[in-house]
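Below sits a lone chain in structure tokens, taken as the form predicted on its own.
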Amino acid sequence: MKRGTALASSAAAARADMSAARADFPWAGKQTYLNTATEHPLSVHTTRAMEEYLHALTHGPDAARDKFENGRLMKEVKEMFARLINATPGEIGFTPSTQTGENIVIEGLDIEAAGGNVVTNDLHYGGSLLNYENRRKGGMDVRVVKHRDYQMDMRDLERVVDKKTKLIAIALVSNVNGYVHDVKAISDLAHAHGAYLYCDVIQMAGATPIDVKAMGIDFLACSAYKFLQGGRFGYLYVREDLQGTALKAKLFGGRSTPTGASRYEISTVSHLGCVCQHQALQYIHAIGVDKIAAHARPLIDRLMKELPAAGYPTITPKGSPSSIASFQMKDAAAVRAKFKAANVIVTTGGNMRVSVSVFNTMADVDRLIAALA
């Protein structure tokens, strides 16, 4: 990393270590926070960088602002994200959100005009399913495959994919239960029919290794505020040989370029989000995603063992290598009351979803289990 980019940005990389992570995320010391699948707390490093940027915007001079709003910082963020998923920087574009990225892919493939269809499943993100439902009402052929026991049976996918399928769209890690799809098998199925594979990786990037080449992913999008550790900011990956050919740029703005995945960038990136990610990605790379995933494994495994035995059946398949596990509740209101009394933060909608990150320890799991006793 070049010196003088933003803040003393090497601080995040220098201190990033699993043993120090608890202190790097002060929120973890105030509550038992097991809810990264909803939003990741900010580290002290990202906060300091953003505070310096906001100070520059408030007090000037212009040179102080320019320290953060420059092409070099954006370039480094793209390079770091590309390295995270084994892509090239030219395959990465900025997008405001995961949903924006998915819409860019749907529009750019001209699916409806070509008389094609889209295949997805009910483990995809609810906002995406709403998107596809509205497109179906508008005339698009959309096929939603139902899960079997909260996982995807390839035979069910194979039955609905045909020669008119243009896109298979999945959440690589489901936000519903942390299920990790057999992405290579799905990619092979798509490519065998002349279709492409889009993956929403918001619940995977930064927590579990991603290799777009080995996995056979054609398009990918994610926001940064979950396991990428902060920033209302997003990324779009487009395989290099598909740019401008299979995937047309349909919307244009001041950031659109003739080449590279930035041709799909519609507007100026969030500079504050970029500053945040500049720190967060350094932190993630300094630890290493392999180590982050290994740190999460025993925490999730213990939850998967003990909560079902305590009367909370899991809907997460055993061995699913994500940082998320979900459990059924007989009395959601009672569970919420117990967690509130114990100062434990998880998602308790239809199911209880627990998600862990670098700052979590086995003591957090102990407190969750004790709260439910």
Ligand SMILES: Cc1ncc(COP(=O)(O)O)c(C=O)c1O
Contents of the next structure:
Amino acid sequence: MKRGTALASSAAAARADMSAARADFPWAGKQTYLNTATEHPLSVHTTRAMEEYLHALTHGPDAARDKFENGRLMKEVKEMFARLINATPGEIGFTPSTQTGENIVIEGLDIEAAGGNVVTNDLHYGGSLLNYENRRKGGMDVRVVKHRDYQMDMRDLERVVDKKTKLIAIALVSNVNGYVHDVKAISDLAHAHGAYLYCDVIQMAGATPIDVKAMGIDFLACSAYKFLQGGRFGYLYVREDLQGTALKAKLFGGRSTPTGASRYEISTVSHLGCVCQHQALQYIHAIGVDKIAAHARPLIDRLMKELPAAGYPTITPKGSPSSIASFQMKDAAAVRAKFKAANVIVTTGGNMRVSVSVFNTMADVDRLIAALA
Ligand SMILES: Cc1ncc(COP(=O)(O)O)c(C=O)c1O
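If the one shown is the form predicted on its own, what is the structure of the form predicted together with the named molecule?
The complete assembly is shown below, putting the previous chain first.
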């Protein structure tokens, strides 16, 4: 079967019955993999495309390689990502990663020159917090709001945002516990103070619907290797009217364009990542993010009900509409040993973080619960 036809028929089968998606991710048949918040297994479709590309790079000829390294493919990837977040393709730039995107935003806003401050919180990604800590050491006014019971209390945020705030930066879905911030309230607060909102959506894109316009998001970034189903590849969204005005381009190279969000691009993209994303985004769109999110709900709800009852209190707020739930462990070493024996893959550094994607079924959740018994 031709590659495109195989992907379309797999995605249609998964859309009709999500358990069909399991066949597209062979890893899921070998281990109980509930760890997409760390990295998504690759599908047979993305792998097949990348293998064809690698074959072309190994054996040539030029025409075979050109099938994968071309502007049309990149344009389609940008269009598909834009559609995923309700942006326009001109609002999307490629970046190597989430954190590169966040750095481009911090640099481009000229925060210190304007005597401004940045507000973030401790549910943001550790690498980003390290970034802000280093910037604070360099003299930037950085305000880190503490969570209350693993959620953001708007009153705490309101207390530190002022007219000098230039940027509020959050992980819209926190990697710590899957908490989904009240993004509209935060963007309203930012805008009321003349500030902008940056959202890290690596734990959300591909898993939960995103609408940058309705949510009032000014800047957004993510990598593709989690719920976007693979590829060391990333995206930066910059609201059209902020491009080159509020957000200056500070780094330039062969891919920097005079207009559009690609003005923030510098170098040749990872074509391998782009080839992977070209397949993955088609697959995600063909199933539909609504459907993907709905599939995750009963799995997460069951974990949220059963694990606390089994002695693992949750740190994920009830009703959080993400694909991630986290639990505390009294004896992490014992839990790790149980998961190892049962071949269950979840994150157990700190808390136990469980995450589900298209290939997971309730049987995976059964196995995780049985492993802990
Ligand atoms: C919320 C969040 N942001 C960022 C990252 C990683 O960012 P990058 O794409 O720069 O590797 C992770 C990885 O776990 C994450 O959970």
